[in-house]
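Just the one chain here, the form predicted on its own, laid out as structure tokens.
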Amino acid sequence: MKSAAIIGVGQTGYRRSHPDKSSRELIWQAARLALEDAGVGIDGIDVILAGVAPDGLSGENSVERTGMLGRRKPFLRVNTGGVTGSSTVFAALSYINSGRAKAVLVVGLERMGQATSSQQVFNTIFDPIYEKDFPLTTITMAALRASMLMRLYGYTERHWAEIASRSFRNALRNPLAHLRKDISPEDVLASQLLAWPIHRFEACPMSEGACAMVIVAPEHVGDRRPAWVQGAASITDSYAMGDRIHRPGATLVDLLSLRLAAGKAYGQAGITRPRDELRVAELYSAFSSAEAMAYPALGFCAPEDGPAFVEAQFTDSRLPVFNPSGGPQGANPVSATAMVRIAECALQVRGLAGERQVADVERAVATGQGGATQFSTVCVLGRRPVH
């Protein structure tokens, strides 16, 4: 993979809905902030890519149409479910790596607050034939996996509550977050039980908002402070969850697609010891228990060491910092969330994350998860290009 760098980041605030703003206003606000951060005007952009969910999630038809900017420039809409945001970034990398563009503006938008059919859309991510007799939803899917993790590796409800509480408290330092609450592990455990062992405060909110970035070829970095894309990979898995329950070497909680994507991205970045070489991890984990599934897939610990790894995060400052922005529990604008993870890593690497800045971030990793984790993306950013 050739070098490319993120030199501009812009985000709106994330809310349950933005009834006072049109889709155009959200797109333009994020894009304007990204262009200002990059120090370029729209005339300096070669291609514009928009990551937007299906219309059934957006609540309006062709939601990106009203926000199109940069007349007479190539424009492409990307939709790959939960990994729409990272797929949009990867499409921009393809434009740059192929030499078809030197500067790309990517925009991710979520307008789910305007829709009435979002949950019905989510319920179609499961196999319509083999899994039709099971009451699967995104919540019961997470509960099934959380209970498997507890049985196989010894996690407890307290572990899920500790992860959720940490994310909420991180979000207090992120002025853009949808939920900014000082929630303790006890508060999490006392919240409504959605489907055992998942409590309400372990689940992500439904959010609206927009994220944008300017991604350029090396010769266009100029005097800007870049976050270099050192590795990027996307892997898919089998559709039916039943195919993954008893699969040798990679069960339903092993996240095979994320592990393979991490292997590719780490290989491009030259990372062999992720626990030591990555300072920040922004993970697309819609439930706190889903974050635990990502630890072994990303090489941070062995599966059976997961519970101890959760506990060590609160005492060992040498470990990577997880979701310093608050992650999806702070805000989850679905079709933009995977892009937000990359944007937050870019801010951390560039030293521009404000109150949520982690000290000495040389490298950071961002993940994306789509469907019933049938799609996984991993993106490694660093202060320096990899040759």
Second form
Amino acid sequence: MKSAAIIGVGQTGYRRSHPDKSSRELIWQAARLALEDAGVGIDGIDVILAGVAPDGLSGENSVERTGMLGRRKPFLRVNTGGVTGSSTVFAALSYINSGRAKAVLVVGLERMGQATSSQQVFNTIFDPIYEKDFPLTTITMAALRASMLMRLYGYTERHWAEIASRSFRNALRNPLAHLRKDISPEDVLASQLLAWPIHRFEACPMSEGACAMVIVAPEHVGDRRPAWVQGAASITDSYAMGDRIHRPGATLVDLLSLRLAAGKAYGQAGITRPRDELRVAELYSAFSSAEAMAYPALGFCAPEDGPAFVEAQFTDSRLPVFNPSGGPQGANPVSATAMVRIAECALQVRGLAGERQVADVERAVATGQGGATQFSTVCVLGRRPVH
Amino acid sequence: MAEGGDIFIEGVAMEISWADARRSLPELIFSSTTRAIDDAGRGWEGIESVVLAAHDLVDGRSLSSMVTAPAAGAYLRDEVRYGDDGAGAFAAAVNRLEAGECERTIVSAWGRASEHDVEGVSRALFDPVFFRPLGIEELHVSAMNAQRWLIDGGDVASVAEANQRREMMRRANPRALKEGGRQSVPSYPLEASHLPRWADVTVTMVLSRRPASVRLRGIGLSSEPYWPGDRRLARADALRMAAQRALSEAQMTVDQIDLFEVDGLTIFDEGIALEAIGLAEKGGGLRRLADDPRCNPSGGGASGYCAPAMGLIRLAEATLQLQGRAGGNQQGTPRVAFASGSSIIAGQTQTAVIVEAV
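Which structure goes with the form predicted in complex with the partner chain, now that we have seen the form predicted on its own?
Every component of the complex follows; first up is the chain already shown.
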């Protein structure tokens, strides 16, 4: 793939709800900040792409239509569940790399604070005959995987708590984060048990907010400081989780789709040793156990070495920094969250991450996970374009 | 024109039915997808991309593509879903090919009107504070468009004739809904025969960078404001702009097009669309629809309608015409065809596509 560049990032900040703002105001606020960061006006944008995931979460249908920007510009909406934000970015890359657009504005919006119960909404993503009555939700779905990881590889509840606590500490330095609390591993383990082995503080919060970015062709970077998209890939797995439990070569916790997407994105970026070549990893892991599940798929460690890899993160400064923004534990606006991961990597690569800036970020990777962990995206950003 | 070279349509398949209790939605999608692959004649070789147009509100699930994407061939492939019209998804699929992301791609769209509350979904699209208390639906916006068209001096006498021809073409179209379906209650000045016939619709195309019998000439997209009051009724300005962009890319004028398949929720919307793209004078769109055999030979919305599949259906019908495979409604040997697709809310975004026989 050719390199496109992210030259503008705008975010509203993430909260349980934004009762003082309409959906269009959130969209416009994020878009305005992104355009200002990019140094372009709306007239300099060729195409606008909006990412909104389940309408049921917001209580408004096709809410993206209300905040449409740019007079008579091409506009499309992307909806791929939890990867909606990254899918929207990737759709923009297609526009840039095809030569059909020089500059694309992408916006991810989440209004789930309007939903009475997000888990009731999420329950309806599952098969109405075989799965919905369990009652299967995104929490119980994650719990099934967490317990499988514990049985197969020796993870303990302490590992999940350590990961969550690390993310909360990182979020303390992120003014955009929804939850900014210093929560220790002991606090995590003492929090309410949602579905064994998952405690409340291992789960992401329900967050509202909007994220926007300006993505341009190389010749339109101008004097802005870019984050170059070096690799981007998306893979879809099968729907039924039961089909994946005993699948030869890739079980339910092997994240085959993420592994394949990573292989493709790394190949585009020329990455062969991700553990050494990536300085930052922003992972869409709505539960801390889901982050551990991603390590082997992304090539950071072998599956059986996962527990040791978690422990090494606290002692080995050479390892990538995981979720410096606080990740989804800090804020999880579902429609936008995979875009937020890319936005954070862009800020880190551009050296604009403020108090949470990681030193010497030459390259960073952002992931997205959606559906029944069946939609996976991987995006590699770097200081330089790939050739 | 984009940088990626020519893009071709290799395979087409569609199914329009009503409440077929023997088949689930994934089975209907799987059927049209496998038939499109068979139509392309090259199996699954080189297909790494699947681009979908589907809407949760229509499919009745919070994340519809979880279960439906694999049925469209997305297993272990790069899949994306647009909550937009099928013609918009077609444009996005073209981007992927032109960007060099894949050699071939599936683009598929569907909607199953027999399993969702069409009017209820439509009402929920509108602003909850100012519009929803009115009970307004997209068909009411179409009625306002029709009213505006009549006030502006639209050819009243042509409405019945256009309707008559549309019904004739529906009967001639072997793919059209022949039994079942449902119609909404019309609002003045619309009559029942002006409305779409709600149906269960799946449609799939296989696009490729390798030469095939139909080639893309131009694409244009555009949008209008959210509030109907901010738009110019009966003008379809988004389609006007989209068509201009497509014609510009194709380096053609509308007079050089041999066949038109335009998407419109009612027959008035179809006529207004023909005016917007420049084929008819203001107020003359339905006369064109009544008299010109090049316009909507498929029967348009009367042949079966369900968002968000209709733009891709229009393009599929145009493709079959260019290939001489349309059947009873084949219109000679057209060389160049125009198709359009409109999305929620009431045609707020529009896509225009020009294709030619190779």
